[in-house]
Structures are given as C-alpha cells and as structure tokens.
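For reference, the chain that follows is the form predicted on its own, supplied as structure tokens.
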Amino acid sequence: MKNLTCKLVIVLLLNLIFAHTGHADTKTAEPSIFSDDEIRRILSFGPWPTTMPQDAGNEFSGILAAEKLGEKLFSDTDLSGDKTLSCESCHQAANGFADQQPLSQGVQQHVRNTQGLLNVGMQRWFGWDGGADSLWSATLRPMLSEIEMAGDIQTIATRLRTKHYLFETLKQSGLHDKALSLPDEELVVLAAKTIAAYMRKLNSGTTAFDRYYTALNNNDIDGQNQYPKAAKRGLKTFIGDANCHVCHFGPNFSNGEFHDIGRPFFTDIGMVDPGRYAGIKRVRDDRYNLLGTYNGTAEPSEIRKTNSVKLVQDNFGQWRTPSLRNLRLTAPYMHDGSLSTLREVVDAYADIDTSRLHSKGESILKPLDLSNSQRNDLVEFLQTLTE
C-alpha cells in the first residue's frame, strides 16, 4: 500500500511538471497584424527564385558556352573606344551590378543613373526609358553611345577578330562555326548577345523577407516570429496606406511599366530628358530592335510587343519602375541618382508635391499622412528585400 502511494505521488509530481513545462516547447505565433486578405496580398510577391524568361531575339539565350563567353566579355575594355571602359566599370558585383554613383560616367557624364543589373532578364523594356526591347539591344547601346563607350561596328569588331578564345568556343560548342568570316556588324552584335546572355543570369538570392514568405506559406510558426516586427509593421503600410504594392508587386517587386512620379526632368537650363517618350521613339527607331534584322527567333509572341507600342503626350516624364529587391546595394536612387538614401525615397512618395506630376498624372499618387515611426518601419521593410 505504501508503495502505491509513493508511485501515485510521484506520477502526481510529474503531470505537474509537464503541465508547467509544456507550453516552453510550443510553438505560439505573436498576434498578427496581417488580416486574410493582406496575408494573401504578400503571398503574391512569390516564391523567389522565380522562373527567368529567355531573352527575346537572342538565339544564345540559356546557353552555357555562350554564358561564359558573354561574362568574359563583360570585363573586357576592348569594346570601348579608347580600350578604358567595360561593362563592368558601371556595372559592379560589389554594388548590385550598379556604382553608387548619382549619375553614370563614360566617356562623358550621363544624366542618368546606372541600373542595377540583378534579375535584369525580368525586365520587358530595358533602361530606364525603355529604349530597347531585347537584353541583347540594350547591351549594344552603350558600346556605341558617344556618352558611355564610344565605340564603333568596325573597331569593336576588328578587335574582337584577335580574340582567339571567342572562336574556339562558338566553334567547339556548336554556337557558330563560322564566325571568324561573319560581316562586322553581325559578330559584334553575336558579341553583345553572349554578354546578354551572361547577364540574364545575373540573379539575386534569397532575403528575410523571401524567408518570411516561405515561414508564411508553409504556416511555419517559428520562421514567421524571427521576421522584425518593425519590418512587419513597414510591409502593413507597403500594401495598406502606402498603396506601394500598386507599381511594386510580384516577386520581382516590379510591374515592369513607366509612370510620372513627379521627379524633375530638367538636366541643366533648357535641358529636358524625356524618359519614356523618348524611349519609344528610340526602341521604334532602332535598327536592332526586335523587328530588325538581327531578331535571332523571331518568335511572334516577343515582336508583338515593339510592333503596337504607341507613343503618347503622357509618356513624357516617365519612368521605369525598377525592382525593390537589393535596394541596399543600388543607392542612390531614381532615375537622376537625386536621392541617396531609402528613408529620402520614402520621404519623397509620402510628401509628394500633386501638382509636380507631368501631364495627367498618376492618380495613385497622394501625400500620405504617415508618422516619422511609420516611414522609418517601411525602410526597415524595404532593407529585407536585400540578400
């Protein structure tokens, strides 16, 4: 009998320990902040990595010899001008393929800032006025721009011609056997599609807001807690008061469209950039545009949008929207580079001046009566979507 009662005692005890300690090992959420349709809402900036799109008229699109060749090329001074500039002097890893410069220098000053190039194969229109169609055009451009690399068709390629190395490549893989004997014009043009080819793959990495996400989907208790709840409250206002998810959604944070959010177009007295405007006239324009000669797939589905672009009044003053993701390594921002920091860009949306809009105008676009607490939770979300 005595025994018994020290073994009901003892079973006793330990219900009361369990009953004290069990709830240490459980997973309980904080209390959200997200209703369903806000939940649903951030669920569709994913998954990430997300499928990257061929890069359209390139024929070496996707193609591991022409990658190589392309990223050799891409460091390669030779395709300037005056042998001091590549693409890389603009574009560099460190800094998310951009320079931390407000505007690009070339050969001469640009009045624009240098793009970041991760997830460019995301992209419809290339540069920030959407002067090109392919990766490949856009990557052509600057080597014969008299402001950026100021080369020319015949130099470039007449240099290319004692790469040894391109030929031995394009001819072992089976890209092009006969490309020592190509017109000038076309091997420069296969050059620019190999360094396209390079860059389409030039993809970012995972973020903690990627991993939020993932916590969020797979309703993993433990991965949503470790998400700052200062980045939570900054997300709250990204697709609530902010209306930031209008132009910036997805898993590349991007519409990938051009719209006038006010910022000024003057570059120096008399001196306007139209951006988008002047970017269809040039895309139009273009002779290796994907309607040209050069088209290396002509795939109906990838003309189509260069053939029914149109050009209107409202296009003047507008502006690619550029992905959110790796804003950290891109500063400083804008078109014009006028705003160095994220807390400025924030502050610019939410104190916007209306009556700075070009044209019609964005009708999305509002002052925002957001608190000093609201602004910098909505930095602390944006520093998220960098790996």
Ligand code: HEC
Given for the second form:
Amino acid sequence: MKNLTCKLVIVLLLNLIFAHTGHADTKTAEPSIFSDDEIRRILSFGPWPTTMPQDAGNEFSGILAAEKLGEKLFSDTDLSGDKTLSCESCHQAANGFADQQPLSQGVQQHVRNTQGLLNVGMQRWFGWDGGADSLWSATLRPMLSEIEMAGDIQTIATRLRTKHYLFETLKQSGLHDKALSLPDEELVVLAAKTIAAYMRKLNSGTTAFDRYYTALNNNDIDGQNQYPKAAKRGLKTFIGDANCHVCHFGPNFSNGEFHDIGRPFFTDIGMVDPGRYAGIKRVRDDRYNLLGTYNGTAEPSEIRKTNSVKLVQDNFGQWRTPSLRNLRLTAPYMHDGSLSTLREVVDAYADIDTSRLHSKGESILKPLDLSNSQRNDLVEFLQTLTE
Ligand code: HEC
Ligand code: HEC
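Structure of the form predicted together with this ligand, please, following the form predicted on its own?
Then the entire complex follows, led off by the chain already shown.
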C-alpha cells in the first residue's frame, strides 16, 4: 500500500514536470529587441520598491509615532501665517502630492511648479534647485517662505502649544516629555521633523515597468510578453540613442544631480530664476542646514555633501533631475510647469536647440532624429512608470 502511494506520487510529480516543460517549450518567446548590454542597463532601474534612507539629521525619522504626528500636521493650516494654507493645499495625494498647476500659488504667486512628494525620501537635495539638504529643512522652508505659507516661528510655536494631542503623543511614545517647554524655534523644528518623517513614507507602488523588470530578471518569458511592445521600443530609445538614462538612472530614474536641459530661465521681463546657482547659496545660508545646531543626529557622512558643495558659474540654469516615476499624476512638467504633456517633453528633447544650453558639459543633449511613432513610443514607456 505504502509502495503504491509512493509510485503514484512519483508518477504525479513526473507528469507535473513534463507538463510544465512541455508548456514552456510551446510558448513562443517574442524575439527580444534588447542586446545583453541593454538588458544590463534596464536592470539598473530596479529593483522596486527600494529601501528609503533615513532623513539626514532627523532623530525622528523612521519612528511610527512621529510619522503619525507629521501626517496630522501636514494638513494643518495653523502652519501658515494667515491660516489659509496647509502643506496639503499644494501637495495633494490624488495628484502625486503635486497640484496640477503650472506655477504654484501660495500667499504670493510662485515662479516654480509644485513638486510631487512620492518617493521624496530618496533625494539628497530638496527643491528644484536643491536649496535644502534634508527633508526637515525642506519642510521649514515653505512654512517660513513669504511666497508659500508666510508663517513665522513665534506664531507657529504659539499655535503648536495649543495642540494637546501633539504633546500627549510625544510624551507617551517617549519621543519628548518636555516638548511644551521648548523654546519657539526648537518646537517648530521638532514639528517639521515629524512632518518629514511622514513624507519619507510616501512611497509609490509597483508599476508595469517594475513587473517587466522582474520578469526580465527572472527570465520569465510570459511576464516579459505582458509589457506592451510600444513601451519596449520607447525604452530602447530611452537607454539608447536618446541618452535619457545618463541623467535619469537608478530605481528612481534620477541621478539626484543638477543639469541644464535648455529650459528658459526668464520668469518675467528682466527677471531670472538662476536654479542651482541660487540653491547652493540658499543651502549654505540656511540656519536649518545639516551644519547647523538643529542637526539631531550629527552623522559625519551626512554632513559631507553640505560641507563640500561649491558654487560655480555653470550652476546657473541647472535644475535637479526629476524622478520619472508617477509622471501621469504630476503634470504639468519642469521647474516652471512650462510643458503640459509628456509628448511636449519628448518633443522638447528631440527638437532641442543646443544654443540655449547655458552651461558647458551637457554635450550629452543633442537634437534627436525621432519619427512621430518613435516619440509616441517614448511617451508609452514613460507612462509605464506610473502605478
Ligand atoms: C503654495 C504651495 C505650497 C505649499 C503650501 C507647500 N509647498 Fe512644498 N513645494 C511647493 C513648491 C513650489 C516646491 C518647489 C520649491 C522650490 O523648488 O524651491 C515645493 C517643494 C517641496 C519639497 C521638495 C520636494 C523635492 O522633491 O525636493 C518638499 C519636501 C515640500 N515641498 C514639502 C512641503 C511641506 C512639508 C509643506 C507644508 C509645511 C509644503 N511643502 C507646503 C509648493 C508648496
Ligand atoms: C543632462 C541630463 C538629462 C538628460 C540627458 C535627460 N534629462 Fe530629463 N530632465 C533633466 C532635468 C535637469 C530636468 C528638469 C528640468 C527643469 O525643471 O527645467 C528633466 C526633466 C524631465 C522630465 C519632466 C519631469 C517632471 O517631473 O517635471 C521628463 C519627463 C524627462 N526629463 C524625461 C527625459 C527623457 C525622455 C529624456 C531623453 C530624451 C531625458 N529626460 C533626458 C535632466 C536630463
């Protein structure tokens, strides 16, 4: 009896194995359009999701109680001078934490587009110009900016002190038991650090591209066939002739560095937005930078970037390379919101006027000889980077 069961199991197993390999044999693999080199390049865009680094200088980063407090404060209008705006007014969840406006509208009219906040924790420098070196200092900036929320330390601290939930939670979770008696500025910094802890958790999920990545990595032909052909052709252009991957690389499709891609920098007659050039000045003068007294962790490795950043003329007209994840949620595009569709972005790259590049060293950008359908394919590919 035992023997029989044994035999049955073996027959069953053999059947399963043959059925499986037989199945795989009959499956026709689409002829791959990618060379081994190209596949290696594609595999550098993953895996996703990836681990989020801690927010530099933020002793509350990664702590659940702080994240929950930060989530509450994120939608609190008490952080703006006249109590009309919260972070959420401009950073709306349904729009990838951006706002669909070309230019952000705060207490005053901004000259920049509201950045989406999904996966923001992966950045090293914050803002289009990298004017902040941590997520928590990038939180203080809009609160105190005359253009965005026009708050001030004393007013915000006074309002924070009326929030019992804040001090209760800080005490109960062991984060701080005397926060109520902190000086104004320390209290506001603490609040900003909890908001930053919350934002670090705003991660986007797996996309069609990520599923293709996994299928490619696992030699899963079926999975690879699921990815649209047009997106594959677009991807081939992206990592090939168009050289997009030189700046948009890694799992977040950004090198985190600053480049000039020839977008106009005039904001009004005779007015310019100098981009990274202003950002470097800003981060150095920022009393909340990682070199200042409010750095709560003082990790030498985190301070290095701020210590070593140097201002050079080439920084003029440079902007941080944006991530290309979630683009379907965050139109319009570019630091000034000047391009409303992905097709317009692709056209801007393909038909670039290199005489408009302000700095040296962007010789990677050149007009691309792309047909209409190749441009559509590139757009198709970019679309697959949204969940
Ligand atoms: C008036 C609209 C507005 C409000 C209100 C606002 N922001 Fe922003 N946010 C922006 C704009 C515009 C930028 C780009 C700023 C720049 O480049 O200088 C930005 C950028 C950011 C960034 C940098 C993102 C990145 O990828 O580097 C963070 C973080 C951020 N905001 C968080 C917040 C928080 C937290 C609040 C609330 C305390 C807030 N914002 C309130 C408009 C707004
Ligand atoms: C030299 C580096 C570099 C190369 C090469 C490059 N980009 Fe960019 N990309 C940038 C920078 C910098 C910005 C932001 C410019 C600005 O805000 O004015 C940007 C912006 C974008 C945006 C808008 C994203 C947003 O959230 O606003 C898209 C989409 C994009 N690039 C796609 C591409 C594609 C497709 C290619 C290849 C055809 C490409 N990029 C090549 C650096 C580069």
